[in-house]
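So this first bit is one chain, no partners, the form predicted alone, shown in C-alpha cells.
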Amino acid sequence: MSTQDLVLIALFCAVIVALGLLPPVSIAVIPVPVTLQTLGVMLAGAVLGPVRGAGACALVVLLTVLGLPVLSGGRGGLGVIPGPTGGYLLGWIPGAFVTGWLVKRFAVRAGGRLTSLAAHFAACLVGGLLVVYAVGVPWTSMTTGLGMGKAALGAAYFAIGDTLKAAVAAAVAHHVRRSYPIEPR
C-alpha cells in the first residue's frame, strides 16, 4: 500500500467523521438515526475503489471502537458495536468495498457519461443500501428483539434519504474521477 493509498484512506476517513458532526436525526419506528454518514460512505467506495473504500470505513470503525466521538452526535465506544446501530457500522466496510468493486467494474468502463454516472448511481444503490441493511437490519433485529419485519419496515423509513444520498454520491464521484482521475482500488 503506497503513501497516496494511505493519505486517501485516511481522508475520506475524515469526510464520513466530518459527516457525522451534523446532528442525528431519529425515528421513533426503531432506534437507529438517521445521519449523513452513509453519504461518507457512498463516496468512499465510489471515489477510492473497493480496498481503500473499505479501508476508510474500517478505519472510522476502528476509531469508534477506541472510543472516539466519531459518530453522529458524538457516540463512540464499544458500546456501539452491540447496539442497536453496530450492524449499520460494521455494514459500512463491505458496503464501502461493493459500491467500489462495481465502480470499477461497470462505471470506469461505461462509455457516455449518462451511462457512467446510472452505474455510479447502481453502485452507490446496490453497496451503500443493500448491503448496509443487508448487514444492518437483522443486527437491529436481533440486538433490540424487534422482528425482522419490524425492523426492515423500520429501515424502509430511511430508503428515500438514502436514495437521496445515493444519487448525490454518484453525482460527486462521477465529476470527481472526471476530473481527478484516481485510479480505483
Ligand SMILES: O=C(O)CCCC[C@@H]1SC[C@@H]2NC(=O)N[C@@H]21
The other form holds:
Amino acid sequence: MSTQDLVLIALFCAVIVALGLLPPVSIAVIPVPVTLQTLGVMLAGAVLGPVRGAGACALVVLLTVLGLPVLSGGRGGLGVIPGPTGGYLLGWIPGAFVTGWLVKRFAVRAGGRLTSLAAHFAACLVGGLLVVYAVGVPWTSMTTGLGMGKAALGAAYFAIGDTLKAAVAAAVAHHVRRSYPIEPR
Ligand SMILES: O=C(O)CCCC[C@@H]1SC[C@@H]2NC(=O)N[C@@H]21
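I have the form predicted alone already, so could you send the form predicted in complex with this ligand?
And the full complex, kicking off with our chain again.
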C-alpha cells in the first residue's frame, strides 16, 4: 500500500464523516436514521475501488468504536455496534468493497479512461443497498426484537433515498474518473 493509497483512504473517511454533519432523519418504523453518510460509502467504493473503499469505511468504524463523534448526530462509541444501527455501520465495509469490486470488474476499462455510468450505478445499488441491507436488516431485527418483516420495511423506506444517493455517487465517480483516471484498487 502506497502513501497515495493511505491519503485517499483518509480523504474518503473524512468525506463520510463530513456527510454526517447533516442531521440524521428518523423514520417511524425502526430506530435507524436516514443519513447522507451512505452517499460517502458508495463514493468510496465507486471512486477508490474495493480495498481502499472498504479501508475508508473500516477507518470510520474504527473511529466510531474509539468513541469519536463521527456518525450523524455526533454519535460514536463502542455501544453503537450492539445497537440497532450497528449492522448497517459494519455493513458499510463489505458494501464499499462490493461496490468497488463491481466497478473494477464491469465499469472501468483501459486503466480508468473508459467508464460506464450505468455500470457504476448498478455497482452502487448492489454494494450500497443490497449488501449493506443484508447485514443491517437482520442485525436491527435481532437487537430490537422487531420481526424481520418490520426491519425489512424500514430498509424499504431507506431504499428510495439510497437509490438517489447511488445515482449521485455513480455520476460523481463516472465524471471524476473521466477527468482524473483513478484505477480502482
Ligand atoms: O449512524 C449510524 O449508527 C449508522 C447509520 C446507518 C444508517 C443506515 S445505512 C443504510 C440505510 N440508509 C440510510 O440512509 N440509513 C440506513
